[in-house]
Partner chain sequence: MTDERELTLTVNGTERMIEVEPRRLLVHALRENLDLTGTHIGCDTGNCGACTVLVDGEPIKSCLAFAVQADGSEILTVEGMEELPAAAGELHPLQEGFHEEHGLQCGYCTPGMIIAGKALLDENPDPDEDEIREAISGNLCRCTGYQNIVRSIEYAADELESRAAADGGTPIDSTNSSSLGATGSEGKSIDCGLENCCGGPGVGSGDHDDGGSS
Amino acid sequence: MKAAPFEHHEPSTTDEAVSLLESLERPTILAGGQSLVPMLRFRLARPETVIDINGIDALDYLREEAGFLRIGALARHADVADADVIAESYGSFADTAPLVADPQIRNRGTVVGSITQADPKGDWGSVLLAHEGAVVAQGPDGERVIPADEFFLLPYDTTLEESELVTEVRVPTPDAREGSAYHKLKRKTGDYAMAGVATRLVFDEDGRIETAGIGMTAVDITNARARDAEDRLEGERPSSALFEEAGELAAEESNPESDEHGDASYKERMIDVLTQRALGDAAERAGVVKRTVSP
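Could you show the structure of this chain alone, in the form predicted on its own?
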């Protein structure tokens, strides 16, 4: 099936794109097209206007700058998978990128587009939450930095204003004693997650957990943090027993629904297991522990 007719705009600057967003009636942004193109083809989406931002070269970047990892709106999943800085310092990002869909989608789909889509089964939202990252949006009144904790409202709904364009997502550059990881359960290669967990651990000089971040995928109405589990971890030394407690707390905080892929209790159990595994990997990557047994 072909897409229904729509008006197509190709701005070359961010300001031009924002101006179009402000002046046109309910336009839709096209970046990688990971979600939008299939919806257009099956006519599940019938926008009157599409603003194609692929010509805005200034949004195509992935770099460390001023204390942050900055991922521009046109950076593809494959760019994250291939970046040396990701492989060296951002374990959760390195884990996640190869797990997104299939190679064709990873070569065209964007990290920012996936996060802005706000699908609770999307992987990147959980990573952003675990890292206490932020979404940067450009609107008619200038730039707005939205903490990840304040971005996701409902499935496919965020705090983004209609006239705002997301230009990048950012996370703090890692400390010397920091590690992160992402684990995902899916039916087969290319599927969305049945359940997923992103973790980030920062240790103090004494080897105690100073900061813990846990983001969960596909087990609530949005990507969600496991705050009780994070609180249990902070101030403690890492151990299998501690990570088991955190896994149980994360499972209790999840709110999955039963569907054709499994009942809710099974998904809660998977959150428990995935949390323990991701915490173990994060602690090991921080250089604090050497794990010998996986849960």
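Output block for the form predicted together with its partner chain, input the form predicted on its own:
Coming up is the bare chain, nothing alongside it.
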């Protein structure tokens, strides 16, 4: 099917894009188009206007600055996979980028577009939650920083206003004793997750877990945090027994649905296993523990 007709605009600055969003009838933003184009073609979305932001060069960045890793709205999945700063210090991002879709889609699709799409099967939302990151939005009244915990409402629905453009997502730059990871279960290369878990662990000087973040993919109506598991971890020293307990708690907190790929109890069990593995990697990357057994 063809997309319904629409007006096409190509602003070259963020301000121009925001004023178009404000003044035009039923606008939609087009970034990589890897989710939007199919939605337009199946007429799941029927905007009057499409605002293509690909010409806003100022949004094409990925850098560490002022205590944050900042990923601009035009940074592609492939840019994350290729960035040195990611390979050096952001384990979860380095794990995730090559697991999103396939090479062609990674060349076009953006991290911001993926998070804004708010598909519960999207990988980046879990990473953003685990890192206690934020979405930065520009609207007619200026800039707003939305914590990841307040961003996702329902499948494909967020707290973003219609006249707001997301300019970047950001996560705090890692501490010296911090590690993160992402593990994803999928049927074949290129697929969406059946289940996925992002973890982030920050240790104190004594080697205890100061902060734990766990984000889950495809097992609830949105990307979801496993708060009970996080609470269980904080203040403790890492051990496989502790990670097993956290895995069980995360599985209990998840709410997967049975589908053709597996029933709910199987997916819960997978969350348990993926959580243990991702915690093990995060702890090892933090340089605090050397793993001897892998669950």
